[in-house]
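Just one chain is shown here, as structure tokens, and it is the form predicted on its own.
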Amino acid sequence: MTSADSAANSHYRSRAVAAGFVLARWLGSMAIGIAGLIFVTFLFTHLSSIDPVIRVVGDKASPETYAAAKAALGLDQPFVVQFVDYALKILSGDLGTTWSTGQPVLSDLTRAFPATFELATVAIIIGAIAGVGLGILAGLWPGGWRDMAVRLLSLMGYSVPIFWLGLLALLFFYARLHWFGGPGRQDVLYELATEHVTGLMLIDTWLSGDADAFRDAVSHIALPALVLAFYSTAGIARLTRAAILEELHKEYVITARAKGASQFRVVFRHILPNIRAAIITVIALSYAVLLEGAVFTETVFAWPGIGRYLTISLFASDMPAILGGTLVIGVCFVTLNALTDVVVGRLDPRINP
């Protein structure tokens, strides 16, 4: 074996070790995060004023019946034993049964999550494109009318109540102008005729080959997605503007301009590659917030996602449904954070210790 082959093998081994370290750290952070979520939701069951035994036997049950039901539910066991039992059930996919309908929580969330996932994904795509574009415009011409318009938009995004904006959007664009579809994911006619394969209405209607059903699905998701995208755009544009303003006065940008590089080349060839880690991070965080369940948006637009599911469960004091939805949301947040760390670490190795 030559010295060159030896050096190449050593290089590949070091890269494999580094990749294994990153994977182990990613899995470890996910495991810690999920374990923390399980423990927090378990504490909720003990700190809640809702007595699950009363929900089972009623408030007029005899002390003997109450004690028997408590023992059957395992609530007479020590705290640690209850937690281990709860954690094992969660890890096996048993999120309990809803008190309202008697259905497994997991089956309810399986139906609700695709709606939130679809809405959040469309919203973050719109918000990321608009936010980065507006942030570039504001950063390249600070103090001008473009900058003032973007800053005003960002201020509105942080201050305007989302339910109020959603109601206004329904009033003008749906009720008066008829530009978009109304509440829900589809009109009843198309919803009953569409075969639900993936649970994602845009994909299912596309696969069905029914152009009218697809257009109807697009018209229904467009308005709530634009409302959610407005808030994502505000945060992404603000961070992109700040990052570009910071980079504009650095030596590599000044050198590129001195060599005659165009504004387009300076931005897309030099500045954006250096700030992409920060942009990806804020986009991922915005996406995680949307996946947490846009409660007000889903309620206003009657969107059958996790946000609306949790709202209904809260009003019904349905603790298993609330905790199950919280766990799913938390797992999404932890997973997105871990994936973002891996992606950002690959894009900018200086971030990894």
Second form
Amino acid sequence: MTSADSAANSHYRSRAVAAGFVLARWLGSMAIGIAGLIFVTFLFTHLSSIDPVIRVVGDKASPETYAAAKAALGLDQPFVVQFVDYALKILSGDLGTTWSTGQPVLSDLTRAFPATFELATVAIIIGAIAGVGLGILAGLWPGGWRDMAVRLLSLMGYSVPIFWLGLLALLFFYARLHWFGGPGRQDVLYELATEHVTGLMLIDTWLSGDADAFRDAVSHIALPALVLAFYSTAGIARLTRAAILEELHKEYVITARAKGASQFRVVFRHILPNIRAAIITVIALSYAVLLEGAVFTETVFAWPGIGRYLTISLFASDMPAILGGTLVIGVCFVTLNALTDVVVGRLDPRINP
Amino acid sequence: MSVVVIQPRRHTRLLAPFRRSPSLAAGSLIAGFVIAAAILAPVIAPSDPNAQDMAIRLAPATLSHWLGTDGFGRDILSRLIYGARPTLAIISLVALLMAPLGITIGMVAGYYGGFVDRVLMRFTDMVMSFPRLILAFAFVAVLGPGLINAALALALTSWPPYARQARVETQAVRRSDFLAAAEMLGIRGPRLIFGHILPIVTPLAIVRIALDLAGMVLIAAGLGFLGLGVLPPTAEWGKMVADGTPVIFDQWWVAASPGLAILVLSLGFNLIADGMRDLMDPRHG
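Now the other one: the form predicted in complex with the partner chain, given that the block above is the form predicted on its own.
Following is the full complex, with the preceding chain placed first.
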């Protein structure tokens, strides 16, 4: 079969079949990813130097008590049986209870998740706007001072340790200049007054109708979101610049220019639609990386999300909490990665998903 | 006579890439400086990095302690110089572990093709979609902190790009005459892969390592910041920033200088990477 034939074939394949194929592919790669994650955390529980049986019965227990507890935990079963049990437990939503507080890990994580989601989302919105904007500036005037400035900025974004940047931001903009709110999501003043409807502080304070509370929430999220955004701006700007440079000398751009289209029109009507798939890919991937970067930002800014939950559990060596947090972030990560492939495939028919 | 002619020419050829790319020159200078500091630490450090003096704890910069002292009255400058060692050790160890692992998987997948290829690449894609940082944290949290565990954790999650690259390159030479000739001589299996394909895929893998170094520095420092790197009292930059965190509003210099050191080393490696990209792909200039 020639390539022309196969191109015609894929052209005539009905949309519904194509959509189903994409969906199946997405579900497939997600399922493999999640199964892999569950297997990795399962391995971790076995690699741990802490004996879970001794944790239950104590190190002075008699051999009989030890054996009974081991059987009760299912640890006398073959490896495969243990894994299947573990996977079924995880899939039914049971992530175990924390060692430090005895709370179910899942309920801890659902409480912490909105904070991380809110922070990462605000950060990616800032990062995407700044990154695409700077990338366009640098790409339109390559080699000029704008390009140099953007290049320097993205070099810094790639090189700066985010936890240190957060500390410096707190020191200057909160402690010295008082421009922004300090650590945490809210001042103590508003903490009890706000009703938690969605768990997203910006929306909850907006709904409460208290303008001061909303302003307070904004001033608290601004600094960590900006720090986190800086991290993703670099990558988005660099990719946008490269994509613009690639398109700039193509014939359709020259045609548009020859017809008298303004610079603005050339960029926003002609170039951007052609490179949107690449830009959306890098934004989605940055969003996934932001979920990771949130670990540091949340720790520095005392932001009560999953990242801070993870670091607190780390210091307490709380194994179920650590593995639960890892799984939740991992599932978000895998889902985002898989989703990106699908969305990009829909946006740019040249890329076969 | 000929010696006189050849020598200067070789000299210019060696320096040519640095002249063509200022980024590469600046980055190499920074990295070389940090590596030299790490090797010469006992010679150039003004005092013992672990010597405590509680009488002068959290002191600002003075003539005897150029960057001040930390919470135990230890000289920050000396700890900064010694702190380059674990960071460089971790990233070298990661490079030495992840590249061979990824390359081997990629070569095997590319050479055998078919079912082996599909399984190995599915596995590679799966690991690639994992959150690297978080898995490294969990790994070290489970196995206990330390230099080896930190490096192992990073290597185990960072190899997929090497595997993909090695696979593509292996596929490209799979049907080449020189491999057919080697096979006709009876060379096959591991000897063919490591003796005849490895030299083909190594150069690009080394380039890739250079591009990855800056990210490694940041992740290694991040592990240190969370207390998952080397064990105290060994000086390590990330841990030093963490030590300065509680006193950031009053004694900011405790956290400021080690963070700057991380930034500088990472910047150096990023400049090297940028320079190499410029040299290899003129479009990026």
